[in-house]
Each structure stands twice: as structure tokens, then as C-alpha cells.
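Starting off, we have a lone chain in the form predicted on its own, written out as C-alpha cells.
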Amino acid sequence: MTDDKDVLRDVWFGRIPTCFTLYQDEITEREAEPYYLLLPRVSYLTLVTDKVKKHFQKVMRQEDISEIWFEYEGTPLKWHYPIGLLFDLLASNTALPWNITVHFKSFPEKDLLHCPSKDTIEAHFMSCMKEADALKHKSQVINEMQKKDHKQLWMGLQNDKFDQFWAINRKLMEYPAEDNGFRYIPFRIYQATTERPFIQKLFRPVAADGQLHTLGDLLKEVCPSAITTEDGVKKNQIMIHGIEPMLETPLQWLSEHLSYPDNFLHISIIPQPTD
């Protein structure tokens, strides 16, 4: 893996100001003020989120509290999705803090999993890094690992532990240097305007005649919608990390550097602001 340790750095210490309301329907015994918080990009809501919990449930009685849900303008929004991808997918384009509003009843079966504790957070983690591993190495270098090197990768998380998480995962990047790269690349590209959940393909981040495949070659394969032009004009934007990567960046390069802390690259696919 080239070392660029400040991309990394910067990918992991991304943050969002975001500002929790409660819903306005919801019974307290007093008004509830709203809870700022800055929302790590790389994480998931329910791991983040147990201070806004904690602040609601000090103005409501014990009997109208169910399990807490978030919604963004009226989507509810999946925990299971890392908060970058969240926003970079629903919000990429408005102002800060992101008002995000606070549910206790209600809880929107059809749209959201549940999510009783840490464990299952943790257990939708490590089933997203054994997939990714699967595409990268066979499986190799996640199942050569221990039980306490999952745990690491999993509390290093937990705990916003940089140099504890990438003290593991650099191995999860590597892969022997007469290959140029993993065996395939680890993404999934969601688009705004549509309800199907994402796009995964098999793709190699190497061509057949040992070119490197880049991001334009990926989107150009699998979705190419979301690189055509009206005019001249483009009509996407293409996010990772609340950033536009160029098209002719290579794939290997920004699955390295890019990718979530579950190992795979989260592509947002937004229509390009008119204003």
C-alpha cells in the first residue's frame, strides 16, 4: 500500500456538525432543546449517538420511549449506512449543521433494520469486512487473523482509535506487488434518484493489458448514467467522502485511501446542483 497516511488521517477524521431535534409529535414533560454534535464520517448513528439519546430521554416519560430511529427530511435514515454515505447521499448539497430529527415511537419497519445493540452494529461491521476481504484476497488475510485482531478492528472504531484500527487494516490492504493490485475492487454506488439499494459488480482495478482501471472506467462498466453529459454539461456529481475523486483516478489508488473502515468504497451518485 503507498503511504499516504494524511489521506487516511483526513478520511478518518472527517467530521459533520450536525444538530438532533426531537420530533414535534413526540410527549415530554418539558421542551426539548436541540443536541449539536459533531458526527465522525466514518462511523455509523447508532454508534455515535447514545449523548442524544441520553439528552431526549431526560425530558420524556420511560412509557413513550421505544427504540430510537433518525430521519433526514422525511427518509429515515439506515444505520447500517456509514454517516458520510448518509449525507454525501441526502444532504451533500445544503447548508450546516445537518438537522437531522429524533424519533422515539413509530419505528418504520419497511425502511429500517433494528438495532438492539452494539453487538449488532458490530456483527453488520465484521460481515462487511469478511465480504470485502472475500473480493480482495480470497478471504486470505481475514481469516489468518485472530479473534483479538477483529476485536481491535472493531474497538478501534468503536473508540475513534486511528492508529489502533489501521494498526490491522493496513494488512487488509495489502496484496503481494506482482499483482499491481487486490483481486477485485470492494464498492457499492447508490444513486439519489433511485430506490434500488446499490450497485455491486465484480470489477478488477487492473486491465487486461496491466493497465490500471480508474474510477471513469468503474462508472463507465457498471452505471453509466451517472457520467453522461446534457450539452456539454455533466449532470452527477460523483461523491466519496464529501468529495469529487477525478474520473482518472485509479480504482486501487482510492481503495486504499478511500474506502470506509469496513473496506469498501461508498459512491454517492448525486444530481449536480442547479443553483
The other form holds:
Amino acid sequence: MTDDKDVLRDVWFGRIPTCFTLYQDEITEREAEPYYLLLPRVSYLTLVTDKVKKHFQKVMRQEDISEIWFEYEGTPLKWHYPIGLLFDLLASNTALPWNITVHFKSFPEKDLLHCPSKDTIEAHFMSCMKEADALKHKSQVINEMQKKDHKQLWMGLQNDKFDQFWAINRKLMEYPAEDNGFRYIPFRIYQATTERPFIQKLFRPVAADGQLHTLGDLLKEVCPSAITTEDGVKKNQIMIHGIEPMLETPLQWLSEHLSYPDNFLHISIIPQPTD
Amino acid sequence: MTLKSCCPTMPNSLLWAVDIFGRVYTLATAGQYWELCKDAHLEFKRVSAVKQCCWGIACDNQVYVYVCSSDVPIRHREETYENQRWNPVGGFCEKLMPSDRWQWSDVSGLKHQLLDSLVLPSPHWEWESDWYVDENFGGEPTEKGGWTYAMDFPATYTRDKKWNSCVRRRKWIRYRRYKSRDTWAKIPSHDDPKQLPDPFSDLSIGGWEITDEPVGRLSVWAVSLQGKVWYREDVCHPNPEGSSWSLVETPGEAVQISCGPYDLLWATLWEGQAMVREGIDRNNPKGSSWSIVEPPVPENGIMHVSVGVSVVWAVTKDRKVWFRRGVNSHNPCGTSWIEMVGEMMMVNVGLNDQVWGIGCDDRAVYFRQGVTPSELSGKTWKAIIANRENDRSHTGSSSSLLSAGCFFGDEVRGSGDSLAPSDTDTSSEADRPGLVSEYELSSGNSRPCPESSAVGSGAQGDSSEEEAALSANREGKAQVTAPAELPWTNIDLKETRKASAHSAACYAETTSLSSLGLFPMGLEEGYGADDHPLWAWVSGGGCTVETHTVLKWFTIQSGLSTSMQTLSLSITPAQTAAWRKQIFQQLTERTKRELENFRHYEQAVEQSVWVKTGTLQWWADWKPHKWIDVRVALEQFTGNDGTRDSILFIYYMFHEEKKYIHIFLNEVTVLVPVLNEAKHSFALYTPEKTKQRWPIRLAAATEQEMYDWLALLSTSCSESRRIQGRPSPQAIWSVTCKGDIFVSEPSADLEALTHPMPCDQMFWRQIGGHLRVVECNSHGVVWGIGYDHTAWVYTGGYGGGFFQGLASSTSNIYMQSDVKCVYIYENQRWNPVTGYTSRGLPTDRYMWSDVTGLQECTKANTKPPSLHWTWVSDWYIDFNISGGTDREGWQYASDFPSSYHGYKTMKDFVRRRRWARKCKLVTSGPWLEVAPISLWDVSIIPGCEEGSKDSIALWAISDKGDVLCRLGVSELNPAGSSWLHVGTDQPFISVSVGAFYQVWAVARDGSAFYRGSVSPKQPAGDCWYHIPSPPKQKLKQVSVGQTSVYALDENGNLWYRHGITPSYPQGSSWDHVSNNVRKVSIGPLDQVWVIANKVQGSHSLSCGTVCHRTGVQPREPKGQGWDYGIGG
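Switch from the form predicted on its own, shown above, to the form predicted in complex with the partner chain and output its structure.
Below, the chain from earlier opens the complete complex, with every other chain and molecule after it.
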């Protein structure tokens, strides 16, 4: 029997093969070769693209280099979304590798946040963690941790250390035996088709009658359009980490096993591919 | 998954209760519903339960016992002796001399005892077979006919007829079996009619912890309507009915009685005081005298008491609940009363001093939450709102309270109102004999009513209504709405009104009689088949609730269970499989899709070295040995092939010089926690360290820190050897003498003929849990037995215990507990003036010591083995010690240290006695309890042919010595389904099943037995073949491999059974192989593994060494020598 622990590993070690190409209008001294990389699904673009940056900077003049940003088929990629989420939401049904365009000019101020350093990513990541724990345990677990534990979480993510990260993160996944689950499930639902950034509401893992809420229950409640069908055919894919869990899956289990390192379930709703 | 839906996480014990109509229900600790007692044809007034049985007083005023069914029968051996004398004419004949004993007699010869004179004691017994002659004499087989010879009666008998053998005798045996199980068996009353007790009004059972022998002894106490107290003689496991009632004198008229598991016995008196029995002990379970305890408030006498091991709870006539402070064995009366919150009809103390009560207003069963050894009075009352099982079947009808209300309209409301007073005190008249008979009369008629109302309302049932109804009840407004047949209600209303009218005037009287609380029958309509049952009595004496027990009694369960823990268990595998399987499958597909063709891509994040550092203490290598502070660093690095390895550095100061040692974790063979009160330490062995019997010992400042390191190092060791997940089916399992469980993956060269891998290089990793015995076969079926004899089956998980997070599997890890005893010795020396005193000679051992006498161990300073263990009993005298004891537990000897005997002689100048105290460990591991039979030994067939459909043979010995054969064991269902009892003429202590269904066993008399004709078709075989033990040795363990049979005797000698052939599987003789052996285990290829006693160079850390027999070959099954492995 496969163990639930293996899910954590599979999730953590998810990789997206990516091809980075420099935007055509960027001025280079010589031709820029595309750069191929396996991106960790659970990490952030600006955290894992030092190599990409170095690669393209080599062919550019110093004065043409400003803050790097990425774009896929015209959509600027938000660095503060996990990579796996960006891929699922924008490119999940396209051929691999994922073709990302690299920009050094014309930073799209209205679409993207600036990312001056890794401290910014750390601050963002930790604030997500804290928000998630506020939902799960009224912040009690994260607040009881020491500074070094917080650091270990971040270092675990930054250095892709599964054991290091989970040694601490498991505490965030515990709950009192009598409660049957977290207080609220930290989740965010993203839709490819709307302008609205995401849906986030308070939702409990267990119904008043003691029944466990499922993924289907959640969507029915907060995003009913996602699970509508047309003549019995699903209109949308419900995707987390590149897979489509069944709507019967208990939400608490999903939260414990398929959350991103920031402890949120990032759920993508994307239109069913037509063919 | 092969788990049954009921409760795998803990032993399923039962809470018994009686509702106001006398129906008996049970609620399992793991259950969610009250289940109607299997035998429901009787109505009861009182029940008093322990784990194995329940006694009750039915409404016919007869006493019944309900013995729970078990795979092991209750058998009793009848025996009688046939005696003969030799005479010159006819040889041995039946003619005896006039001065001789009877021709048929008991063992002493004093009592005439014909075969036919032994009859079944009650209709609840049946004979197993006819009489037969016993041909086993003290472990040795007799000649055919079973005669033993002597010079004259009474004398010492021998097996052999000698020239001077003038008399002979033989023993006839016949077994009878108790057959009335899972049913209420009426206690026969063939007492003297003059002494026949009048009808009983209350009854209580307990006392099983006072003595170990005879097995399962119980104290059964009863109070008759006239206020007399009776004691049932000779109640024990083999005699569940007891023999007779004997009267116990009392200072006043008793009303109610309560007997605790140990030596507490309290009763209430008519006048409102309590009386407390003093002097109850092992030698005198009836006690000697009564003391009186005054009620907390003079005007409100005590109506009801209930006692546990060291607690007393009481309810006074104003329904207030009281807790008695300061109660213990030495002071059974306690010191003072404390008033508790809540008003109760009655309270009942169960196992672990847990408390239940029946609410005064709502008649709900309440559980006292938060009762712990340190806080015996608990915290709050919590109502148990589990539904009854029969409510489940027609869920819709559970709303009949409301829907029926609509249906009946005003009429119902009217009757409900008029019933209101009766709700509080109808109980009062209930057990008056007159009413009881009326009750019986009426019960026949009332039957159809609840059914009809259920049918009527079923259609309208709606879950929201149900909820509303339930919440109303929770607020304590349990109205007895009665959609009732009015003729009934009218009659009973008159009765109840009358009762309530005078109950005001003589409250005391009615209540003291009343706590029975049986409602007149008409009120049955009050809840018919609908919601909240009304309770009259509860008994928790068989119900084990521990601090970690998660109870599902307090929420209404509907559909899926709510907690994650139960999720994986109570949902059927099919339900979970779908979504979980999909996730596993899709993740695999995703990895394939996104990674397979792109493995040559560069990783975005490079792997680097990760280090954990810390400060520990190290037991220094040089003399004088002491703990020195060291800095420790663990460096983990990832090789190019993705494997991980680690090095542990220990930096220390030696003569002010900085030095370090380092250990490659892929060389570590085992990490063992070494816990004692002083240090939180662990030992680290490498092959070299094992040879030296000198591990690296490291200690941390806190236990948590120690376990963090231990878990990290263990995980790193496994990683560096690329061992992960569950152990393979071929793994070798072992337990340390501290109960820790280790498992080793055998490598191919372990059994190599030339240059086998030395067994000190075997890598052992720890698995959570605590066991005394572990047994496995080559199909991954693993069973264990705890120190408390609980049987456990391996679930396929790994980790548990201190392994948390990732080193542990999420599923298949369960709570496990174990109980063991800590022993200390009280030593005394005889002094001509004062007799035995605790003043020894200056050269003597400590007057309170450990077994060796070298270490002082007093009651006060002796602590549990580690912080994980907590005391669960007080110190008590242990009478179960080899050599026997006198009535006070003393053993005598001429001097210390010596061999001790259980009686005093002229030559004895010292004596000792052993005190025991139970302590308990709660941990976790991949183990599930195989309830309910406790085991002493277990054995699993090593392996059968691939693809065989036959179930795996598993044999066991129960803690009472019964031989058992497990049915239905397979790889998919390692726990099997049920036990098959295999009859024996004496208790057994060891069993082993080898290849080809060879079953060998050892009896308590030290002789061995071979079981004939065991096969898949006949899993229990047909008969025992007696195998005499080696000369002058008593065997204690046997182990069977493919063709080899080895046995171990009490003096540590290992014996090989010579001459075993397929046609003569019993073999011919025992060959001595080795001494100094503690335990033997023969593998499926006849590998010989033993635990040796201390080996050369061993220190005190451990007390056994794993050894592998070298040179074992088909031609040389006994092997040549020993290869020493871990331990020592």
C-alpha cells in the first residue's frame, strides 16, 4: 500500500521543465541561447532563477539590465504565486517544456510586484504561512515556534530540503484529536477566465453534522460555477499540483497533503480542453 | 486494509446500562451506539459488570450471570482415583483391605468418589467427553493403563512396578465445559431452604485484583430486600457461577453495596450512613469487620455509593454527588467528603477509577471527564448522547418525537404535561414487589405500540427535525412526550401520582428504595423507538477508558465518521480507495509526464551539505569513565547518484586538547535508547563497538532533545543504507529486554555457506511499540505479545514511538500501551529476641533492595523505569514468585543470598518478600490489538509454498495456559479471524509451528508434546504425543524450523531433537547443544538464532546477546559454534 507520506514527497519534488528565452526586443551583444531548467513546482520564480538571470546577463550590456521579470504568452508571471500554480493555471494543457519569456525592460508595474531581493520573497512566504496558521490554529502553532524554526522552514524551501522543511512543517499540520481537523482550511481558488485574483473564504473541514467536507463541498459553496456541467460534461478542470483530485476527496486530507509550502491549497480552475 | 470497522485502535470494552424499562444495553468504548444485550428476553433492575462477565438482578428477582463469549472455553477438570491392592492370588485387584481407602476416591483417599457421583453442578455445564485414564505422570508417560505404584497408601507413587509395589492407583479425568455464554444464566439456588436469601435488591462485583489465583477470582456481593449482605463463594473464571451464598453480619440494614476492583467495599445503610468493610485481603476476600462513615450532611443520608481502587463516590438523598477524600487500602474509610457539581440518580466507578452517572433530571448517562491518577475527582460531567443501535435501522423514525407530536396534536401535549411530575420521581415505586408484578403483566401488551409509532412517523422523518429534537434533549428538557395509548397512561398515572404525593412526605424512604428507577410500563411510549433513552442504571466495571482514549459517545454520529483517525478505519477500503488511489496514480503520471523526458535538464536548486549541530554528553572512553560535554555535528551530504550519507562528529576536550571522533552512519548497526531516571541517553553501535561491547553513549539535556537526535540519526542510518518504508517480509524481528522492537533486513550472504556475514554487521532499526515477544514468518505476518500479555498484530506501518513526522508512516500507526511490574524486595533477619526484624547484620544487604540485594530500593525512592512509564497501582505484595511464599508473602532461607522457599524451617535465619508495583507505558507503533484473549506465547508457520491459498498456521498459548490455533490468518488478514481451542490436560507454556505443520509445545510440567495430523484441512490436528523432557530438566521453550526442533530448559541448556524423520516426526532423543541460552528461534531454513545470556566482556547495559549458530548444514543441523551479534 502506498503511504500518504509519499504524496508529500511527490508534491515537493514536482518539477516543471522550462525553456527560458530572452524577449526579442531586449538588446543583446550576441545571440542569447535559450536556457533549460527544471523548476520546483512548490517554489517561487524569482527564488530559483538566479542561473537564468546570470545566463542572459552574460550577453547583455550592463546598462540594459534592470529588474528581471517573466512572461508567458503575453501574461506577466506573478513571482509571488508558486510556480506550480502559475503553470497549472496558464499552461497546463500545453506541450512541455514550458516556454517562458525573460524580460529586463518595461517592468509591468500594474501587474507585478517588485522583487528587489530574496528577503522580499521570504517576507511574502512567511506572511502566507502565518495567515494559513491563523486560519488553521488561530496562529497558535506558528507563534509558539522559535525564530530558528521559522528560519528552517524558509531555508528548507530555499534550498529544496524536504526533510528540513517538513521536520518543522509537520507541526503546522497537526490538530487536536478531538477536533477532527483544522479550524478553517487555508485555500485560494484561482480561475483562468476571470480578472478577479482569487477566491478565499472561511471554510471548515468538518460540517456541523460531523461529516467531513470534501473538495466538492468547498467548490459548491464558494465557486459553484467551477463544477457546473453541460450535458453531463465537465466544463472545468479542478487542478492542484498538476493533478485533478476527485471531488469526493476530503478537504482536510487535501490540506494536509496537497498544500503548497506556504500551507495554502492553491486550486486552479481551468476550462476543460476542448479536444 | 483488513481492519474491521469496529475499533482497531483500542481494546473494545463495554459500558453496561439498564434503561428505565429494564432493557440492558452495552456501549463499546470504540462504538457510537448503544447495543441491546444479545440476550434480551429478560428485564433487569441492576447490573454489575467486569470485563469478562456481568451479573444482574432481573425483574423476576433472580440473579443471573452473563458470561461473555470467547474462543477459549471455560473448562473444569473433574478427577477421581481408582485404587487397587496386590494379593497373591489374583494379582492387583479391586479388593482392598478394610483399613484401606475407598476403591474410588479423591486424591487424598479420604473421600469416596465414584465416577457417577460427579455430576454437573448446574444446567449451564456440559461434559466434553467421557471419563478417561490419565497416562501422564509428572511429565513422564506411564505404561498403558496409567497405573502408578507404591508400597502402601498413602505413599509416593512411581511409574514403575517394583517387587515391593503392593498398591497401585490411576487417575481418571473428565472435563466439563460451561456452555451458557452470551446469555443470561440463572444462578442456581440449591442452598439450604432455611438459609435461602430473600430477593436481592442490589449486587456488585469486583475484587479481581486482590489475588492472582485462582484465575479470575471475583468478589460478588449482594444485598437482600431485608437489608442483609451476602457474599457469593468461589466465583472465579473456571467457576463463573460460584458455589453458594453466605451471610455476612452487618451492623444495620444495608440498602446498596459497591465492591471495587481491589480491596474497597462500601455499602449504604437504611439510616443514611455508609459502612466500610475492613480487612479485605488476599487471604480473606470477605473482610473482617465494618466501620461506619457518617453522611456529609446529617439530614440527607447517603443513598448510593460506588467505589473504585482508591476512590469513593456517593449520592445523597437530595441527589447531590460527593467525592470521598483520602481513600486508600490503608484507610478505606477516607477522611472527608467534597461536594461535586451535578445532581445524579446514581454514580458508578469503573476501571481506572473512571466515573459514570445517571442525571437526575434527564436520566441521561454522564461520563466524568478528566479523571486521571493525579486528579481522581475529574473535571466535568459530559452527557453520553450516543444513539441506540436499533435507532439506526430506521433513521427516519428517530424524529418521531416531533412528527408524532404533530400527528397527535393537542392530545399528546396534554398527556405530556400530565406526565411531567412523573418524570422526576416515578422511579420511586418501581421496585416495590407489587408494581413489579404489574409491570410484568403489562409488558406483554405494550409491545406493539413502539412499533406502530415508528411506522407511522417513518414517512415524515426528516433530519432537521431530528436534530432539533436532539438538541432540545441536550438542554436537559427530555420531555417524556407520550404519543401513547391512553388507557395505559391513565392507569400508571394514578400510580405515579400517588407516589409523588407521598414521596414528598417520606422522601428518604422512597428514594432509598428507588434508585432502581424502573418506570411503570405505560411510559414506554415516552420514547418508544425515538430518541434519547432514559436510563436507570449504569456499570463501568468492564469499561476501560484511558487518558488517550478517544470516545465517540458525545456527538451524534451520522454517516461518515468525523475524525481523521477514524477516517482511515471506519470508511470501507473501497470508499477511500477511489479518491486516494486517483491521487497516487495521477501524481505518478504527472511525474512521468513532466520529468521523464527532461531528466537531462539542470536542477534549479543545487543540493548542498546540511548540518545539525548541538551539545550532548558523551560517556568517555577513558578511565575514569564519566559524562563529558561534547559538541556534536551531523553532516549530511548527497552523492552524485542522489544517495545520502552522513557523518557524525563528536568534538571533545582531552587534557585541554581539542579532539574529535567521527562515525560514518552507514557503519552504524543499531541505535538504542537507554533511558533511566538520571540520563536521557542512547547507545550507538558499530560492528567494532559491538565486538568491544562498548557502544558510544550520548546523553541529551532533555528527553525531547534526545529523541530528536535519535530520530534524526536513525533516519540518516536507514537512508545511508537505502532502507525505507516497511520492513520486508523476510526481515528478522527482535525485542530488547526493555521491550524495544528492532528489525533487521537480512542480506544474501547472511546464510552463505562460506564466509557468511558476521552477525555483528547486521543493521537493526527500531520500530515503535513495546513488546515482550515478537514472532514473524516469511510472508510479513508478524505478531507480538506485550508485557501485559496483550496480543498485537503488525499493521505494515513503520515508525511510531519517538519517530515522528517523516520517519513514520501516517497510516497504520496506533496507540499502544503496556503494563509491567517493578519489583523490590523486603529483607529481614531473624533475631533470637525479637524474631524477624528489619534490622540486619552490618554485612547484610539493604533491608529494602533489588533482587541482587546490592542496590537499595525503597518504596519511596523506586521510580518507574523511565519518564514514559507512570505508576498505575500502589505497592503490593507479590505472591507469584518461584519457590512459593507463606500467607504474608515471605520466603525463607538460611542466609542471603540463597535459594528461598515458601515455608519456615528451623534452619532459616533470613526471609524476604517481593513487592510489586505496576507501571504503564503509552506509546505508538504499527500494532493493532488482537482482543480479547491475552497470550503467553505465539508461533507462526515459517512459510508455505508460493501462491498457496491455505491460511497461515498460527498457534498460541493463552496467559492461562490454553493452547490456541488461529483461523483465517493470511498475508492480507494477518490478524486472522478467530481462535480454535485445542484441548490439553494441563496448562502449556510454549508452542512452535514449523514447516510442514509440525507443531511442538511445552507443558507447564516441563515435558514436550508433538501435535499429530496438523494440516490445512485439519488446522488443530488430532491428538498430542507426549515427548519426555531431557533427564532431570524441565523444558521451557521449543522452536521448530524446517526439519530441526530445538528446545530450551529452565537451566539455559539448548537441546536438539534427534532422529526426526517424516515418518517419525516425534524424533527419538534430545542432544545437548549449548548452555547459557535464554531464548531460541529456528528459521525456515533451520537457521539457529538464540539470545545468549551474558557473553564474555559484556557490561550491564543489556542482558542478552543475539547469536547466530555457525556451520549449520543439512548434514550438520546442530552447527559448530556461535557468532556473536548485537546486545550484551
